[in-house]
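One chain comes next, on its own, written out as structure tokens in the form predicted alone.
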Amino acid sequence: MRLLTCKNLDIGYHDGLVARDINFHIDEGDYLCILGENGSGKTTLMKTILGLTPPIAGEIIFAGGLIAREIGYMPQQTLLQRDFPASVWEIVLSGTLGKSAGQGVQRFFYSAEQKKTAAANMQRLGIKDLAGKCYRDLSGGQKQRVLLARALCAASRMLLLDEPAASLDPKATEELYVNIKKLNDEGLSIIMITHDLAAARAYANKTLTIGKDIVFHE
């Protein structure tokens, strides 16, 4: 089932065009890797899909009942975020807020259903025992699993990952890729920005290269 189509899409910001004429599609269960040099527009494309940045031209078509606020998003981590002084439980639980946005739902506490979702995704990624730990005290691989669990709390059928293995050692990188592939095998559609060509070849069934030319392979 088709979930997302980008058609003749031009992306950028108020100060200029970043990439143009992007065409690709995502079906249910796809694993797409987005490749390209730094500054080519990969992250801008993700933000445009999520509705955080408006397209300059072209269109993004959601299908199969998918809507932007039900797409999980794991952005690149900043140095400040790596030292965030919150518990693992608090960070994962905050991922459930995305689905409430746009529904007119305003709460000053988390519902039982939101807590159940957060606990289930922590169990899914094997981090339930880290719930009371301070995020900044975790290893790089543990932090990425926490952020992945947080993104899953918003994801119904699609997950967007921006360089999720950046700064990880080889062992933690492989563990992360295995977890992502497992989620994909469970039916979640994956869009991942990466510079890791070997990972793209090993895991993706589609690739999109953004540069001087836009090349989509399926």
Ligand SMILES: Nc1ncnc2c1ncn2[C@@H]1O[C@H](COP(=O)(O)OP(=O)(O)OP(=O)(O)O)[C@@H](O)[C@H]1O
The other form holds:
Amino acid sequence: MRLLTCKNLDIGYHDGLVARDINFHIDEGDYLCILGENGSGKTTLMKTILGLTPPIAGEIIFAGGLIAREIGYMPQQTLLQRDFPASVWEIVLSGTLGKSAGQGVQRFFYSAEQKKTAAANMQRLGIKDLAGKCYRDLSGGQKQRVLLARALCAASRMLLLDEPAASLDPKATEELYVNIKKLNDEGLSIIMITHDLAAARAYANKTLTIGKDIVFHE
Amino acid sequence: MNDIINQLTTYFSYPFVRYAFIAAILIALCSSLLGVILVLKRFSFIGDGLSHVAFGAMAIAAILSLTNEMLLVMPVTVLCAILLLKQSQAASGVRGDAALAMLSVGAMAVGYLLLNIFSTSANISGDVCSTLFGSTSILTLSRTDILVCVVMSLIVILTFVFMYNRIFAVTFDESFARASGINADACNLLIAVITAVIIVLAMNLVGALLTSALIVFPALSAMRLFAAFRQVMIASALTAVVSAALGITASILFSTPVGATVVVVNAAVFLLCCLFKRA
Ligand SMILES: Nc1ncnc2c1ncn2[C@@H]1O[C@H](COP(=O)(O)OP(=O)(O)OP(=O)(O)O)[C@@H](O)[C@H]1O
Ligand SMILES: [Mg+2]
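Okay, that was the form predicted alone. Show me the form predicted together with this ligand next.
Up next: the whole complex, starting with the chain shown before.
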């Protein structure tokens, strides 16, 4: 089933175009890797898909009942987060906020159901015993798994990952890729930005290369 | 020891003193909750800048001899807070910190200049001093000041309770929060407005120059000791309340200026927290 189509999409910010004429589509269960040099516009494309930056021209078409806020998103890590005082539990739980469009008090406090979602996703990634740990004390690989669990809380069908393996050692990278592949096998569609050509070749069934020319390969 | 207790009992037997005490503690509590957010968002410099703007506005209000200075000071400060927020988000133009530096120094200079030229008061330096460093005693706070403080503080605290999850999400990771449908702009706006309100309120207590101490110190102390967000928030609030209570009591006993005493206690608590390593 088709989930997402980008048609003649131009992306950028008000002070300039970043990449133009992007065409690709994602079906259910797809694993798309986005490749390209630093500054070529990969993150911008992701933000445009999520509706965080408006497209300059062209169309993004959601299909099969997918809506933007049901896409799980794992942003590129920021410096600000490194020493943020928060427990793993607090972070993963915050991933459920998008789904809490409930009524009354439900809008302000976490429901039992949200807590269950968070716990289940931590179980899924094997970080249940980290729940009470402080985020800033975790290793790089553990941090990424926490952010992945948070993204899963928001995702029902699609995950967008922005360089999830940046600053991980080869072992942690491999573990993370195996985890992501497992999620893909469970039916989630994956869009991942990476500089790792080998990983793209090993896991992805589609690639999109952003640069002077935009190349979509199925 | 008995003398001290007697002195305090006499003081606190006046309902007016009790109200002032409660108002001061509520302000300290609000500042400390906000402080955690501002420090984590790397926005604490905005709080500092805004307090200078509030001083400028206060000077103008004094010259116009408004009966209720808040009516001018509050809107001006809120407006500046919103402008600064927008400025700090824009990628281009004058850099956020430079714009802030200009605004805050400018407001101080204009405020002092205007006071000097137009003030009808016989004791200008006394007025300026108490606006900068706070009233010499909490007894000089007016009844309306205290009522406004209590109401505003309660609104701020309730906002924090109800918006807690959202504020956490936006502070920790704004892009993710936006992507999951949280209105991050509204959250940031809320934080900017609360900052302005708290700074204006705190100015009555500790004076314009010392407000950022109330905002920053408890948050930093709490972050020394704790590593989860909720714990940090609670610890920050407790530190602030205890420091404020101790500071005000000390200022009554030793007849020292309230603002400075409260800030010194806060600083001492921070140093103490530095000695303990995080568990
Ligand atoms: N908020 C913004 N406003 C204006 N321009 C921006 C903004 N964010 C990024 N840009 C510009 O857009 C271009 C593409 O940036 P983007 O972050 O999408 O690159 P990227 O492909 O993700 O790079 P990297 O591999 O380093 O993550 C860059 O030239 C950058 O300077
Ligand atoms: Mg990027």
